[in-house]
Amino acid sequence: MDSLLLTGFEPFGGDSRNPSGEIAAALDGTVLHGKVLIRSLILPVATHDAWQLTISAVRRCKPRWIVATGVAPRPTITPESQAVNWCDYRIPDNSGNVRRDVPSVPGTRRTYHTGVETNKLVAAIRALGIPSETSDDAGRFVCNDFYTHLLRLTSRPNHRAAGRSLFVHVPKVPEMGGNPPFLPLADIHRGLVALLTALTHPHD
């Protein structure tokens, strides 16, 4: 059975919840199309530690797909088309680190692009009546920093997940408080299942 590694993050920035981590945990062990097993990993909001945990999981699971998720103050579920190799943290990460105006990985590309057809995934989410759109800006915090490492790894032609790695931002949920936009957790859950189902469609 093929595997899909799904990651989400712990809460950060004073929030008590992070829907990306909650949904990743809920989907652990789910089987798509009868032959793709979701293996989930909840990551700390600190790029170095998160990446080391992910590398260990990749070596252990040898996933055919890798989908990382995080939360952003947006009204839609947004598959990210690229990572920009630059950090400018607006707040410290959960380890107290602040990376300001530095590359994620020095001496490498300025941008990394996913090989995933994001418009197809957006269409699958919208078919459920859930708002979604492609994004080309994953921010300059840990999500983008992590995504740079992920796409750099899977840009290698011989990597098992080459061309099949993606980062997806999800909205905040109302229970987190603060200012909108929000999206109910159940809608985010359904939207991510639709995205993962479309991504792993057996004819692709």
Contents of the next structure:
Amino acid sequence: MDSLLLTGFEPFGGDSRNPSGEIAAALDGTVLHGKVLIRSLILPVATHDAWQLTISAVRRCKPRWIVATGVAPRPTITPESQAVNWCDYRIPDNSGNVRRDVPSVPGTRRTYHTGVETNKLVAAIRALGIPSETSDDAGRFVCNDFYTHLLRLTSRPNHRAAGRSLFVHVPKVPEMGGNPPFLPLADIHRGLVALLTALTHPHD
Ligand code: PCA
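Having seen the form predicted on its own, please provide the structure of the form predicted together with pyroglutamic acid (PCA).
Up next: the whole complex, starting with the chain shown before.
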């Protein structure tokens, strides 16, 4: 059976929750279309450690798709079209690192684009009445840093997940407190299932 590696992050920055990690954990073991097994990984909010864990999981599971998720203070579910090879952390990551004005991966490209057709995924989420749009800015913190590594790995044409890796930011949930925008956890969950189902559709 083909597998899809789904990652989410732990809470960070003083928050007690992170919907990305909660939903990834809840979807572990789910089978899409009767033929794609979701394998989930909950990652620390520290790029080096998160990336080492991801590489190990990729070697173990040999996924055909890799979908990474994180939370961002936005009103919509946003598949990210690109990563910018640049870090400018405004707060420390969960290991206490603050990477200011440095490349994620020195000496290589400035941007990496996903090979995934994000418009189709956005349409699948919106069909449920859940807000979604493509984003071209994953920030300059751990998610974008991680996405640079992910797109770089899967830009190798012979990689099993070549052209099939994606990062998705999801909104905060009301229980996190602070300022809106929020989206209920159940809506984010349904939206991500719609995205994963459309992504792995056997006829595409
Ligand atoms: N969001 C952060 C890092 C972890 C997460 O869930 C980000 O957008 O960089």
